[in-house]
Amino acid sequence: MKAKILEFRQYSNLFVELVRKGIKLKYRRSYLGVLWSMIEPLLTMIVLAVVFGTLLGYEGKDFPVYILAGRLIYSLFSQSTTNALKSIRQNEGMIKKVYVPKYLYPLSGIVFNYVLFLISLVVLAVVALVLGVMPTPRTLLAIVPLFVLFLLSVGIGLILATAGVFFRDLEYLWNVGLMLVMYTCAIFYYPDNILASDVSWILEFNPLFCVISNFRSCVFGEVMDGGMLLYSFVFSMVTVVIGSVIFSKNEDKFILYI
């Protein structure tokens, strides 16, 4: 572990450049650029609030904030893990030419999405204030579920980055998997009925739902669910360990398959 930390410090400048490169490539041909990180979640929130608010009868003034908070967390997880999945193959030219710790590629793909996420939080703050959802001291605790989400993204990202080198079709399968995950995260509906039913495990055993639920609690100034927090943290730590082991055992083979 100490050797990895020293190695990361040695290549920290390169890591920063990889993060910058990820941001630039994401908006390379976009006229709006980083501004799109603020516009896109706002437009998505409006559409989902109108459609599902009408269909499901959710007329609460804070329903758009509920949707936006969930959508932002899901999008962060989705984009982070997808970028991690593609990271090794996208940097095959550099991998074949010079030695760089290969874990920097999926990690930078996750971190640059966190940078863009921080920008999109401005939209959440403005929408919340406009709709009367005022910040409280508990709002500051949102950093806790965000940290858990980072661990979860790193763990899943390392697993996907490794598997994606050997199984090229995994990218398409992961897109399908993300769609299934989205519907079990209660992004655009309230989970009360499901949690009170015999299929409550669909939500309770989804660590991303636990993260989203606790993040929403912080946004609305409520107490986080300790059970969900503990479960999602333990699950995330386990994925980090598994992902790290799988990645380190296979990284020397990457050059033969990319």
Second form
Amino acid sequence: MKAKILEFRQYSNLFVELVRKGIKLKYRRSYLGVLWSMIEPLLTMIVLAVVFGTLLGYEGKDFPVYILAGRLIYSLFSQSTTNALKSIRQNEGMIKKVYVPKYLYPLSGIVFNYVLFLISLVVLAVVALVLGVMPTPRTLLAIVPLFVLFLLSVGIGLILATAGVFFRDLEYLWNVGLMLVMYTCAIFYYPDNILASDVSWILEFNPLFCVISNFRSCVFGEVMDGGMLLYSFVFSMVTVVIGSVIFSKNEDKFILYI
Amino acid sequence: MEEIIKLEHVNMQFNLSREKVDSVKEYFIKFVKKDLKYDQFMALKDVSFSVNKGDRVGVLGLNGAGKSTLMKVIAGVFKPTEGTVYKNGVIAPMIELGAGFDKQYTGAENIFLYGAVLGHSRKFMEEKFDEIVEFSELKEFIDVPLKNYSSGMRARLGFSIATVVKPDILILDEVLSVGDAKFRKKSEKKLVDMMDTGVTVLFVSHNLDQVKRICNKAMILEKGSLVAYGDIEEVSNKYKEMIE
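May I ask for the structure of the form predicted in complex with its partner chain now, the form predicted on its own having been displayed?
Following is the full complex, with the preceding chain placed first.
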């Protein structure tokens, strides 16, 4: 354990460099650069708000805020896990030639998406203020579901990164999995009807729904749901433990399969 | 004498797929047909030896004898399937220069990235930045993305970054053929200077004269086994017999 910490300290600079590289290269050669992190969610929010606002007849003035909050969290989760899944194969060139602690690859992929997410939070703040959703002291508690989401992304990310080395098809399978996650997250609809029905478990057992729901509560200045918070936290911790174990058990074998 | 590297009964085994399957479609078809077979291949068999501090060991052997694999095991890229590797000190592995270079990154950005890959801090790299740029003779191209570099320029940049440290152990795997004749001379001189500071050297080469000039000890690998290890004269004579 002590050796691991020393090793991480030695390679902390590489970790920073990898995160930096992810951010720098994502928007290289685009004119608006990192601004896309704000424009893109704003545009999707408008589309979703128009389509579902009219289709489902949601009248609420703050419906766009509701959508944006959900979508931001979902895309953070989907991008950071997809990044982690591909990370080992993507850095194949490096892995085959020099020794680097391998968890740096999935971890840096997740952290760089978090940094971009923090940038896109600016959009959420602006949209919320424009539509009259004012910040309250409870807004600051949003950091709690975001922390849970980080754990969840790391846990799932480590599992996917390991499995992705041995099963290339996982990348495509995970896309389908993410779609399922998305539809059971109540991103562009209000979950009340489903929560009141017999199939409420579809949402309640989805840890990402719990995270999104609690994040929204913070944004709208409401009280978080304790049960959901506990469930999503425990679920995330379990994935972190499983992820770390299977990753560290297999990392020495990666090089033989990529 | 202080032992700086010690290998005990090191085995290294690879799975070789008979053909390279890299598309998902192909993989899927082969998977369904149960055609995904791996051959097992022992790249190193029961290799044990130790190197004393200050020794310069030439590593000889034909192609595919396991020289590069052995260097990678010592550098920590591969974890041996069985056996243990002890090493004591900072290693500068000059095995494949420029591992970790990103093609979209500029030369300057790659200096920091590769420096980090080798485990250096950003501060250290900032201090050494000018020295690296100057040695590589790439000043006017340093802000150009690496994808526009020629392979010689890439190698020069890699060499300049890798040699900026003062290591305890220097692993050289056929790197004395970097760049054009002029740069080659310069890089050879730099390596000789590094060796003169008393570092331990592992030197892989097919050029026996070069090995004799640089090394005081040598080893021969044959099909993954260590067949000879000792004084340079003795081992190089044996190697000469082997290749004739």
